[in-house]
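Single chain ahead, by itself, as structure tokens, in the form predicted alone.
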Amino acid sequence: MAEECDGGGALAGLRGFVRAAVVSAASDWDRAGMLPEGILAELGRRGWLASFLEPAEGGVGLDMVAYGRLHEELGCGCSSLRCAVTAHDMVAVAVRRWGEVGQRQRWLSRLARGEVVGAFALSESGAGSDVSAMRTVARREGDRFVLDGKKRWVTNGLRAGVFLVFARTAEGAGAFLVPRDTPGLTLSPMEPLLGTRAVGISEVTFEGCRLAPEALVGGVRAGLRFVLPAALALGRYAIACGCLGMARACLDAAIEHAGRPSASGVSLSSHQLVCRMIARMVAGVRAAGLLCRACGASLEAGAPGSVPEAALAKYFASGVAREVTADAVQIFGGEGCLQGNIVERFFRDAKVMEIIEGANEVLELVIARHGIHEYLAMAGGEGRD
């Protein structure tokens, strides 16, 4: 990403910040299993949290293509940090899109500044990709809801100030904004993790959590029908761009390593099979970049197909990240298996990307159904001509 392509100045300095403050520290964060205190607040001060919000809402008004570039650059440095921003932003987009005026006024500017961190609480044990199986329940007591249940794999859970929680109600599935200090809410870390180890994944338990009426976002039937799709479209797009970033970083590292002369004076890049791997890596990164840009343009335009476009971008880019990081480890050889090597860390992170925000097998169904619908629509139009 050229620094000139800065989303109207909002991304100026981003690449330099990632190189200076993120790349050099990401392996230490990975070992520690936690991002440093204040890193998200720093991103907020720079305008890089909930950056799609308009200035009047506390953001910097990035369009979706520039927003993707933000996540690509963060992805080049640290998948854990990029995941933390993505989950936080999924809460912000849900509040912006479906929240009442009071909810937007209370939360949006604070989320944009990083004064409060958002966490997205959807998945449960036995109800990951199959959200219809979730067992967390919000029952009415007078004008309030009482929340009971347990969520797992909650990104930002250990540092969040507010949780967007999906739960069943008597009328349907709802989404609720639950502050961290709500009585009955308890947190426990989930570790060790395969990848994105520093993101603060947690388990969140709700026992008799009494929620004010204004905690409900979008109505009691809106949780899975409206709030979740809006958040997932943004999240999948951000993951796709983050995967592009990590693939790009591993491609750069692999080319640099392969170009070094060995003790015999011959570089790895002189070998045809290594060149073949690099060629596949280049092609994958280029293709993923095109899909990510197209998805960003679709989201920015509010196109009807933007939700399946986000699924397609995430599906393809996460697959590219897996292949590119694996080939990068192979090119590095034994060095690529050492903890602390960027390709080793991204190799672990890449596998996680094929699972979160919709496992790729689930996304295949989404993509296939959309493709079939498009084909039938085109075939029907041709038949009428």
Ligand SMILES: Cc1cc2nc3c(=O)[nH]c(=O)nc-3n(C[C@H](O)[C@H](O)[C@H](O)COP(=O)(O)OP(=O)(O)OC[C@H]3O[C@@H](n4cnc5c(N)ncnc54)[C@H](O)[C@@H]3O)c2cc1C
Given for the second form:
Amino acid sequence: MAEECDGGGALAGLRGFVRAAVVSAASDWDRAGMLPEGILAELGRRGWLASFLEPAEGGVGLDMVAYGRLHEELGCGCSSLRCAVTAHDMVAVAVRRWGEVGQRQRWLSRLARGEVVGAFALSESGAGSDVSAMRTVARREGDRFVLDGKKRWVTNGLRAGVFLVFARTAEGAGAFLVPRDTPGLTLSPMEPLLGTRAVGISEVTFEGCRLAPEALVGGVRAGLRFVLPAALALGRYAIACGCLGMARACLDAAIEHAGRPSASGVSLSSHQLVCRMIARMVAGVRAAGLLCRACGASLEAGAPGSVPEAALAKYFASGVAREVTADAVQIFGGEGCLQGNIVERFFRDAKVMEIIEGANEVLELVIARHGIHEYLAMAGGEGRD
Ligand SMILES: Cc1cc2nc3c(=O)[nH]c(=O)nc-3n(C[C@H](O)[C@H](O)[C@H](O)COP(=O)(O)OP(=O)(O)OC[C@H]3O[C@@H](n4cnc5c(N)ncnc54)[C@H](O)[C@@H]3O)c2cc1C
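Rather than the form predicted alone that you just supplied, could I have the structure of the form predicted in complex with the named molecule?
After this comes the whole thing, all chains and molecules, with the earlier chain placed first.
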């Protein structure tokens, strides 16, 4: 399924790279709690960072369906790596969509090459789902902004060279590009995670960080209204495709395991109840794949419903990933509980996907509102005929 689109050749070698360089190492990265130095730069060299950017911007011009495939394949190998790319790309898409010419020139090609790692800093303690509770502030001082506050859960935080930071201003919520070497910015690692352990997660504290006017992306009221939705639509789609990848990997592993004859010569797949699990896994993976492709096409077309479509794809695919990874652990039995087994790692990673980039309950609200809106628009149209 995933072979059908190679982004005009830009994804050539992707599957082989993931098999050779990612699958074999992902358990070690998970244990170490950190991706290896240079892995993002390696992806950048291959054109797989901010890959939706046009060649003139430093990217390889992947369309959104091919972009989904990239995330699916990375997701098959290592959720931490896929999450790191997603967070990085969310910064790039925000700069591309809402940045001024000077910001685009300064950051985009460096992000695409992996010379600088991007991190997306929105969540705070007590302000995750409820972004209106955000306490980080940027107050004007002459033509500058002074940033104070603390962000938590910043993927790539420990390696990032630039942070896209959301903060309150007197006029509204803004988004600011904050280089790592800004005086007053400090990083502290967080406790080890349940899943996606290698994403280099950190807290980031800003104490009197003085920012040049060109740090502001998209205007002083644009942070939550425009910059955030653009980044979240891409991020949720990428997570959906990553979830599809991890579900696919677990399905393959479970089928392979279930087909092996036991000491008595009977394979697990000869049991009907095991077959039922496999049937559900196949159905889930197939359905998530269709939703991801539809979402990619909708994003590519710039369709008005593509933002809720991305919420739907993330919601559905993360649920499938949770169920499929859990069933895979079940089919592996005790082996599936051992650290180092791919299904054990993906089982932990999948749970995280239901929480990040909009907890699934929050996405249910988005999906329901959009569904109701569509229904009413259709019913109104029918009424007028
Ligand atoms: C591994 C990892 C990586 C992350 N990376 C980043 C990152 O790079 N950048 C960043 O900014 N953040 C990041 N986050 C933070 C993540 O986005 C938040 O954890 C998430 O938005 C949930 O916020 P919260 O943890 O504050 O939980 P809360 O907002 O307290 O929600 C807890 C639970 O309450 C329920 N809930 C909350 N609101 C509602 C509602 N309105 N209706 C119904 N139920 C609701 C949901 O079940 C939810 O799971 C990351 C988190 C993790 C675990």
